[in-house]
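Here you get one chain, nothing else, as structure tokens; it is the form predicted on its own.
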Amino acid sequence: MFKTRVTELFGMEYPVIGGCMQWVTGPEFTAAVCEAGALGIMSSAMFPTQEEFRAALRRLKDLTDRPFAVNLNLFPALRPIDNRLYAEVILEEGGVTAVETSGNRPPEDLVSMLKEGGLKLMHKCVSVRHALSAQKAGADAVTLFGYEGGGHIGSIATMSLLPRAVDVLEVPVIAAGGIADGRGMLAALSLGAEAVLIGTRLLLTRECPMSEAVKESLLAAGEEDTIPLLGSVHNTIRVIRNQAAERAAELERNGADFKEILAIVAGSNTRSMLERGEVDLGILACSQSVGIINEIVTVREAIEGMVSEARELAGRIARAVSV
């Protein structure tokens, strides 16, 4: 029922993609997403060296024989990675279906390298202008990420962003931002998207490699419990509202030096937060859709439940229209 150009392009069972999440989407969690019928995306930025990345890639291939993707991060970073070196590992090891780039437009040499190696390319961005640029650069699909989403956001909500993108792009559009159940999935498909990318829903799963204390704090959160940060440095990110996020927001409002803000929002703090369960230690990307998630389930239950709900709703609407 939900076969689209995206499912055909990447070979997954459902038009659902598990979003790349730093410190979360390592080989084990990515494999769990793939085994549930979706397309998992492993983070490359989690691994500081090529050899560590190579080992993670081999581990992922041992865990699943289903299609998967790897993210190459093009956002500005404190610890810049030469993505061409990581692309070399991807090509040498084989078995990768697609590469997702996010942030700035992928450079021509990187695109050529990946495409010549037979890889599919998808790019994640927050505006139609950037989506058109990615299409021109050679992306096979483009993810449009709405303002509601957790992580790096723009200023346009998913409901307005998607139909505009579908109207002007030739490549398939993937919807992201605020989608956490079958209602959101069906709405995105109705707006013309050919797959959805989810992140926050997958944080609240049993397999998610983070402390139960952090999961419980997210489970208790509502739709008003996220906050945008780092707009002052033109790198806006939506995170869960906790003490760390509130402190960072206050420093931004007061025009503090970025080094003061960085001491709070550093990735090392987030990693420690997820591992140790100190829920106010760092910031954590989180969508406004956290307010509609009310249970911790397995990855398979989350993905299959979303697809089943969308299918049931589609049937209900069809019956209502036919009356």
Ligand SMILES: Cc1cc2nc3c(=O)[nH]c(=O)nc-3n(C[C@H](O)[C@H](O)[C@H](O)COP(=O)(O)O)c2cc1C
The other form holds:
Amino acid sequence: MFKTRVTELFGMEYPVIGGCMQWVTGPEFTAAVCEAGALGIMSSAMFPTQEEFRAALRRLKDLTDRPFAVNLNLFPALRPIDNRLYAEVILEEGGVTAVETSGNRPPEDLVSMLKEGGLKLMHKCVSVRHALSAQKAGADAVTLFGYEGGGHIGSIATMSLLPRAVDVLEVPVIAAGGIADGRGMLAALSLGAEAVLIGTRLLLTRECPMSEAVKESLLAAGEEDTIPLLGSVHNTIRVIRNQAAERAAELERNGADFKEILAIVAGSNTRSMLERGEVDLGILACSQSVGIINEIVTVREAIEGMVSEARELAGRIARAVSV
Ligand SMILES: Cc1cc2nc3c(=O)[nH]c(=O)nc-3n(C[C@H](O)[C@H](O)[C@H](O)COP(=O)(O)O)c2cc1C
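Alright, leaving the form predicted on its own aside, put up the form predicted together with this ligand.
So here's everything in the complex, that chain up top.
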């Protein structure tokens, strides 16, 4: 029922993709997503050296025989990332079905290196203009990421982005941003997407490697409890509204030096926050969909629940329409 060009392209069971999440989607969590029938995307940027990344890739291959992808981070970063180094490891180790690039348009040399190695490419971006450019660069599928989502956002909401993208792209479209249950999944498929990519829903799972205190704080959050941050440096990300985010937003409003803002938004703070449960220490990407996530479940329950809810809803709508 849910076979699409995206499930055919990557070979996963459901048209569901677990988004790359810094400090979260290491090998164990990515494998849990794959084992639940979705396509998991492991982060590369959270492994600072080729050797650490190689070890993570090997561990992931030990944990699952299902298809998986690796993300290459093309966002502006303070620590310059040489993605060719990760690409080298991906090609040397084998077993990777697809590479997702996110952020800027993937450079030509990187695309040809990966394509020659037989990898499928998907690119995640926030506008139709960038999606067309990614298609031209060689992407086999493009993820359109709407304003409601957790992480680096643009200015257009998922509901407006998707049908526009579907109208003009030839490659399949993947929907991201604000999708956290079967209702959102079916809506995205109705708008023409051929898979959904989810992040925030997967944070609130048992397997998610972050402290229970952070999970509880997200569980208590509503749809109004996220804010866009770092627009002042043209790198807007949607994060949960906590003390760190409020402080950084205030500094931005007051035109403070970026060094001051960085002291708050640094990745090391986020990492400590997730590990030690200090919920106000750093910033954490989070979607407006946090408002509809009301329980911590297993990754399998989250994914299968989403798929079966979408399926049931599709049947209900079909029956209502045919009356
Ligand atoms: C905690 C967290 C960390 C994320 N880290 C990354 C990242 O490192 N690279 C990336 O491309 N996207 C990242 N994202 C975005 C997700 O991959 C995905 O696009 C997004 O979560 C989908 O929107 P949703 O949260 O509304 O489901 C992150 C999202 C969250 C919630």
